[in-house]
Amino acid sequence: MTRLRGRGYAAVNYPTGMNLGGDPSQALIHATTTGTFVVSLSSVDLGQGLKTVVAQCAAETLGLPFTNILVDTADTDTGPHCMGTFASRGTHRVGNAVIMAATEARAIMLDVAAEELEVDAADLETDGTGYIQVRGAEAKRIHITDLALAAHFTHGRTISGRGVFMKEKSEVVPETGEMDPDSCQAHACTVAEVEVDDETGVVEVLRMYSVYEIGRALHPAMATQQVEGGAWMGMSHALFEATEPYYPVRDHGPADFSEYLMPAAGDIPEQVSVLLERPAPTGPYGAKGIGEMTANAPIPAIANAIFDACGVRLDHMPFTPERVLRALDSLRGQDLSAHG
């Protein structure tokens, strides 16, 4: 028996978003009466951390704390228009709206500070506190509180916005063939060490190494835990799921997910993951989307690694013990062949 290393890498470059008839995502953002901002949204966050990063966005157009932001991801019957989480467009598109319905948030909250101040409203700033101030006169202040009580009892005005970001449809240029199919792209490359056991098939992922340029990291942590977990399920792709396994017959497939395989937590590797920034003109503060590539370039890298280790290539996932040592017995064949 002999325990093979080998390393493997593979790179992937993903675009956010997609080319249909337009990518419209809406948003709506208004002040209660105590200075929490609502933002009122139909998209949906399905654990990637897209009402953080909304909230995020929001906080920093207005000029105010993230504990002033609440997100509502209502449904769509009674929020704005989206599109939907997919195509790794959520941070981009939705970011982009709320940037711009807080925009026009904001402009109302500076006109209601200026009355309530008698100032103009282009000498006013925010200092991230909480705080509308004068500029170079930051004494003459009101709290977003005290200010949002005002609009609503004393001038009878809303602090809302409205946004819609949207990405027109393009069209195939007949002569030269360009198009402009997606916002941006983001790219990423992952190496893979890995141990295969010659005599059982078993392959071990030992270490995860993965660089993601990303536009901007709105929240490097949970881009971070994106990049991870994302890796996690490319290496559950690679080597544990299928849900039509090849053996004779379908009766030896999972009937449940306590017959599924997934890696558990001693199968998980070590990792290491960097983000590099490059941010994009048109993302939210330059972010681009990573939702859906960080799968995708570890399964390659993990191929590529076992190609390394034993000199077999595999082409079908899972790559399983038994299709590793078919693979090497089908090797051996042909040395053996070509020494014969």
Given for the second form:
Amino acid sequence: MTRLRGRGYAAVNYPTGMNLGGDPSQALIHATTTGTFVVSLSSVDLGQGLKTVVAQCAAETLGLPFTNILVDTADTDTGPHCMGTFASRGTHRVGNAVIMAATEARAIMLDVAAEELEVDAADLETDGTGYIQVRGAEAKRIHITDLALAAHFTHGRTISGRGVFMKEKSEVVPETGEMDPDSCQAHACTVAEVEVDDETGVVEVLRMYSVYEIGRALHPAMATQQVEGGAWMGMSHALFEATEPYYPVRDHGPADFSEYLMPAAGDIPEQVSVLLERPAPTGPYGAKGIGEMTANAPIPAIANAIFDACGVRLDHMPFTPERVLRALDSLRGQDLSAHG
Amino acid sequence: MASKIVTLRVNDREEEFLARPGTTLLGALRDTLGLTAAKRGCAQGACGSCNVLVDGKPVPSCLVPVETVDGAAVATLEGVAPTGDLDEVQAAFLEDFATQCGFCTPGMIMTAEALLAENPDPTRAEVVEAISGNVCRCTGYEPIVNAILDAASRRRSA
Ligand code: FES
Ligand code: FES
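Requested next: the structure of the form predicted together with the partner chain (the form predicted alone having been shown above).
Now the complete complex, all chains and molecules, led by this one.
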């Protein structure tokens, strides 16, 4: 028995959003009486962190603390329209819509503050801690809580804004084949190191190194976790997960979690991940989408590492011990006949 | 079969309720007592998202007929810290980004609580072993293992 080491890599370019017949996301934002800004969306956060990053976008644009933002994604029936959180489009489309809505609300916020402080709105700035103040005369200021109260009860105004980010449909230019189907593309590369047991066929992933160029990482800790959780999922697809292991024969399909294999905490490789930031011109504060791409590169990287380790070229996932052994057998057979 | 009166001490509070035959501990916690931290992931003992402590031991509550633990002390995530506070494990999960969608988190934390109560200074391998029955679809496990080790050292120096 030999445990054979190998290393492989794969790269991926991944589009942010897709070329629908027009791809809009909309956002509404308004201040409550006490200065909490409610961002209303119908974009769904199912764990990817959308609520966090769009709250960051709103806070940054309004010039208010993150804690002043409340993101409400409650109801797709009644909320502003969103095509949905898929195609790695959430951060980009919804983030842009929220920035537009917050920009409009900020202008009104400064306008009401100007009335309240009896100054010119153009002389006002936000200090990032909750105050709107006169530039160069910071003692003249008002807190957002007092301002929101005044807007509602003194001035009878709403501090609110609308955001519509719309990626228009892009048609192919027949002469050149040129088109703009996505808003930007993120790029990544993963290197995998594996060990293949040539007697049992078991592949163990020892390490994965990933580099991601994602525009701007709006939330670096969450982006890194997306990269590493996605790499785990890629490794899981590469080595374990199959709903129909002998497709098109439908036998032996797993029926539940005890048969549907996934790597657990004891099977995880060491991971090293690096984010490169090159802000995208169309992105919210330069961000691109990386939701889906993170499971992609690990799979061919692992396939290439298996090839490097033991010379077998597997093109059907998952790379189970059975498939590795069958491939090793036929490789040996070929070698024998080549020398025979 | 008739319903039974079941008494549990849940998070240090006496609870008494009527349970239909076949009611699981998970069902009683979520549907009868309104304690929804424990999650129903698989309902067959394979994912750990429903883990709670019964007399200090982590168990998949989806597999426990509630009448069989009549009189037991049950601890759920709701009870690990007073409302508004976080205990060391929760704080470590939060600050070390050990949650993404959060569905596995209540079960992970209760499993970690049981481990740390028994073994305040676990090795990495012992942490991995302890959570080997807990499935997480999002994080890749690494941040969860790190958070539990971090929680252990926070608690030792607390
Ligand atoms: S729901 Fe109990 S173990 Fe999955
Ligand atoms: S954080 Fe989503 S399942 Fe663990």
